[in-house]
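Just the one chain here, the form predicted on its own, laid out as structure tokens.
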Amino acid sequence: MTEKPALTHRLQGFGASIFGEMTALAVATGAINLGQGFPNYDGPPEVLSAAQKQIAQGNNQYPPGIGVPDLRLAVSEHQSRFWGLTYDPDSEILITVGASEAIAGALLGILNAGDEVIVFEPLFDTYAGLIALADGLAIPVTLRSNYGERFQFDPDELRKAVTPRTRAILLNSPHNPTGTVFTRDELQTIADVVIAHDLIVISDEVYEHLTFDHAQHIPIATIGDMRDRTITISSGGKTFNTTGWKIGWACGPRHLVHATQMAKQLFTFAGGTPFQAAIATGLRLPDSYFVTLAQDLQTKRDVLLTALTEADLNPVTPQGTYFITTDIRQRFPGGDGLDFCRQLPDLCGIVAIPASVLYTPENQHEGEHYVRFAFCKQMETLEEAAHRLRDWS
């Protein structure tokens, strides 16, 4: 009998995550891990103590499938308070196991076999796999940086990417890994394409509060009539330094949230009951918390940005997120980012991520000379990393 492959055809070509390889390399060499985007410090004590209290009080069983009512209300309040968007907490907000589950639910809930989803690359590494699981096809529009300027897309390339099979645009702003915060004009261009072709936007906004240098995050749902065409997704992980809690949410018109929920309920149904209550506490923190959060990260960004510049790694200054993307060609002839990252622990005791893995396979050449570093670390960690980079330079 001929042995059939165990792996579904939808996942053929998706290998083991580069993050696992680089993390193992950091452990084996004792290098500072600036590869994975998670903080090595805790979130606000009000949020942590709220979770502890909920656990101690026995709030540890299944929550409602759509999420704890108070968190749905807190998300609704947050969207109105910061972005002027109004959502009914009972029918237009869904709590998920992290933003990734919300994205997966949205894609599986709205895509039919063969539908196309436009993505901006480099892209968060799960996007292409999730689109494939939904039996869709990712159509890349590439963000490019000219001479170290912010990464941006070509509007004509976006317009040409649309076909009769296009169903949705998957947007991420502030953008991982480039740090670009899409401008109002860029969002208007996307909105014009969406409306002209009757598309849906799935908008990943997990870094919504992490912007720098007066860059302004603008939810695409606030542009014109886009609220009724947009599933807005975020989470508490990045905003409250609780990436391991996996509490996310999706906001949108009732029919899009319903589609997302129909798929999402087949994964986990619901989870994280005590953490849902704690994230509700976080979303109601005063404005000063959110301002200080961004200011602290900007200071950390600048420490690493200066060291990468001095090491001739040509960083592109990010407007938001946890990450700095560098162009290694000046320092590393040939510009092979994967080879560079495998050598970097021995060269200077730091681990980073090659950005080429964040492009669709046919376009990996676009990112082969880029490397991503994370600065969401304790200042002591970043100062030691900066010291190692300077010694190497």
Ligand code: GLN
Contents of the next structure:
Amino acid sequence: MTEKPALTHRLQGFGASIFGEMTALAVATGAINLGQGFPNYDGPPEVLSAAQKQIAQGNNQYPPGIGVPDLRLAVSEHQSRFWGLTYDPDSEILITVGASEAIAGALLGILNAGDEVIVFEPLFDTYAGLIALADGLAIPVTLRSNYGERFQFDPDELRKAVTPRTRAILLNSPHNPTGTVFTRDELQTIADVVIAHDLIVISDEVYEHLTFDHAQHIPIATIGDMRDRTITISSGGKTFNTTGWKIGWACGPRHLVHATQMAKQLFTFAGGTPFQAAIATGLRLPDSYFVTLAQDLQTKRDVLLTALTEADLNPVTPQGTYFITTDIRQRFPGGDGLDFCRQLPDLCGIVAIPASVLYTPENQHEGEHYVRFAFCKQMETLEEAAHRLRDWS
Ligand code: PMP
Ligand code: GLN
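Beyond the form predicted on its own, can we have the form predicted in complex with this ligand?
Below, the chain from earlier opens the complete complex, with every other chain and molecule after it.
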């Protein structure tokens, strides 16, 4: 019997996740894993013990489909406390299995076949596959860095990317992997396009609390009337160092949240009851927690930034997230990031992520010389990585 190809045509051309491949490489070689973005330290003790308490109290069955009421209230309080945005916890907030499920729910719940979604590339790895699953089309607008300056888009390119089929702009700020935090002017440019063409925005803000120096995260929902057209997505993974808990949320006007929920309920229905309650505790931590989180990460960023600069890897200073994007051309003949990352464990005992895979297939050349390093690691891990980079230099 000949086997029929099992994979849907919608997913053909999408490879296995680069994060899995590079983490497996780190495990196999014993190299320091600065690839997949997860901290190798724990979240705040209050949050961890809240989850333990919930489990011990027997709070272990399905939560409501839209999420535990106290977490929806805590998300609503958080949006108001940090960003001045008001959402009704019963109809404008949806709890999801990580930001990943919120993004999937929004795209699959809102898009119709043939709809176009403008994405800023390099783009987080699930975006293109999810748009394809929804039978939509991802239209890239490339963020570029001139001579090591912050990555940014050309407003004309954005305006030209719009067609009569455009339905949405999928935004991610602070941006993984470049570390760009979109400015008010850039967000206004996006908002102007959205209003002019009656679009919606799906705004992935998972790194909302991880900004450095003078960069300030601005949710696009706070610009003009954008709240009415924006579904804002975040999760507890990055803010509370609990990436494995996968507790996320989506906030927005009722019709967008409802559409997201209609798809989301088909994926998992709901999940993570004790962790939902614990993330509510995290969201209510005092301001000092959020300030210290960013300050500590900035110190880590600086250690890795110095080491990468000294290794002639030409890093672009990130304004946010926990990633540094480097340009390897000076150091690595040919400048192919995927080759470089496959050799890096042997070259210097470190694993990183080739950014080329985070570009749409036709634009891989834009990113083939960029490689991403994560700095959400204990200081001793970063110092050891810096030492290895120095020895290799
Ligand atoms: N969006 C971006 C930009 C990310 O970097 C991540 C990281 N995992 C996610 C979404 C997914 O978040 P979660 O782990 O909460 O699903
Ligand atoms: N967001 C993390 C990263 O960009 C993890 C992604 C993943 O494991 N799918 O590295």
